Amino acid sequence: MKNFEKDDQELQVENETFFSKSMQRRNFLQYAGASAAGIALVAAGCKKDDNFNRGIDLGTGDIGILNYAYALEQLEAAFYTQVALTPYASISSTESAYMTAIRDHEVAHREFFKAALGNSAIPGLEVDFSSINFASRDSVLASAKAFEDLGVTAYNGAGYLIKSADYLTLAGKIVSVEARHAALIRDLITPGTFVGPDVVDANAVNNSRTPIEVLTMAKKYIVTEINASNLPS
């Protein structure tokens, strides 16, 4: 599949003003907010892995974590853009509206990270969705569920690695949107299953995954090699 950033340019109009490429870092911090109070992200370890010590370097410190999030948002934006371009068979108008709304959210997240990172942003990633049948509702929703659940656990698992309170606040704001997506997709598959024991523990705390765990799961869909060896731990 060719670089997807060129495929969905026509879908950016609604977000172009706020998420302009000319956005400066000071705007990013202002949007994120001044405090991380009230955000409870589950801590999980980040270990190095030989499978992620080559390719595009995510970077170090907070920049590395933001690029990590940017990579995942690229993946999700590409997936929902394809869903919108090739709707599955007999999709209802309601479900079409849901898929379009989620696509817009993910595209907005992607463009926000890209603008905020500026020259430190990794390039657009090449993705491979050949294992997904976009003509099948079951295949699309199962894939959406996997992507959304993975995204939530990714933000939760990387939260404690973020040093900047402003960036942590932003992560908390974005993961809450991703969790809304995850709940909606689960209910579309089976009504009333918006949350379950497979995503939360006995204390009703959402599960988390380390960056290496997340990237290992996402590698099936990302052709571009990613170097995560310099991420904080």
Contents of the next structure:
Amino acid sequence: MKNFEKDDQELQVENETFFSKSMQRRNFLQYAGASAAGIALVAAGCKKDDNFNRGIDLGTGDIGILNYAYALEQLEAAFYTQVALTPYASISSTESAYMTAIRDHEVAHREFFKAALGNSAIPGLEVDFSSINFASRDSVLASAKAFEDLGVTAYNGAGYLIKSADYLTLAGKIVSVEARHAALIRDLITPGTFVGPDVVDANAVNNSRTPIEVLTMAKKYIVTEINASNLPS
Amino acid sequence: MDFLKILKDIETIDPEITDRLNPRRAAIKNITSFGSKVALSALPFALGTLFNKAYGQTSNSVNDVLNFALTLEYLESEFYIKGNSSLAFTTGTAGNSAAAAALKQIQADESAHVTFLVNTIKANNGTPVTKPNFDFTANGTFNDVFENYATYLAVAQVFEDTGVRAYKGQAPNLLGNKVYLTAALGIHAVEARHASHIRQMRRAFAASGVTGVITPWISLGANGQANDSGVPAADDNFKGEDNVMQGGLDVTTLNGATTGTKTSKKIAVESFDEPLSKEAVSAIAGMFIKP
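Switch over from the form predicted alone to the form predicted in complex with its partner chain, please.
What follows is the entire complex, opening with the chain shown before.
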């Protein structure tokens, strides 16, 4: 099963549409009769909630989208907080200042959503960064790149689901800061890669992702189960 | 005015117009009965309301946004084409191969945006605006823009940061529109990536003439001013970027990253980019357009 998972993830990157097909296939396997039940159980053992239909409920409408953003900002803030606590080996003063500033931005985003959502806010999420080697510059920057590029596609993909012009503007205010982060992190890894074919299409338009696509990619870092089934679509 | 003829004409373009206006085709076809309930003088207004109901976001308003964006992309695209064709920027002491490659990449992106917007407007039954004639010195404000690498990077940064603000300001006009809003947000993010990189280039360029450190994000300027670019002529481009109120909340009252601290004004400013209205952007862009 591990191999299947890996294949799935690789294919996802190459072909966005494959993802939805494989999800459909999983759904089918999980609910299709006794012969498939055995396979479904193994699948369930490997991957927890594939469908994001149980666990902490993000909610409906704009509140749901804001909680979705809050979840992602929690993840980013937690990551950079750890980077600042345990900086990678021989971090330069410039990079240290960058990491601290980005941490502060992500914490500000997190605290903003928490305050703005008030009683509707989801609780704090439990994160799992065991796959990241915080002592390694390569590992930290690769993870940072993944988080930032993912964040940009998340906001871009959820934009049209927002009903309130004010909330849309707020999302816009945050996503461009995430894009600035993304460009910087990519340049720190390889100078001049602030933009590239892995993040934009042939029209030089940044990619976007649906909430389920984003949560699927983020879930290896999030222990808490998230229910996104009530989000608008 | 023959409303039946207008409806018939629209029907040739949009066969479903009567269904959009009213599921009961017969009811709308019977314009006499419709007219009998509405004063004749109010008919144009009533018809307008019907169309708005039928199409919601009219393709006109979408094309207005796209044409506004196209004008800005023309500005950026031509700026980089002209600047990059001057070898002084890309060779020798002023620049280096990495800088040249980055500027060419940005030029390619802006040109791709122009082509994309032109095609999108046409596909949406609109007419793309023609490319204006530009004056990149802004009537003498940036006289050495294509001779002085520092000026070139400064103007580039102002264009990119303003582009981010312009797209952000237009987002509400595309509210709920999966195709056009998603595309606009996608360009918005690319402009932000450009802005981040140009800002890094200015930071790395020792002779940029900027006092203090340029960050990849818009920060507080010297003495707490909204303009952090070190380009006094660009004050209007950064007006309002020092805002700390978001969604009715003062971000400086929120908890900071370190226990027991609050978010500083600098961090509050850096964490949120601000939109700019079409009017404000047009006034700024107008300085670079020959009458």
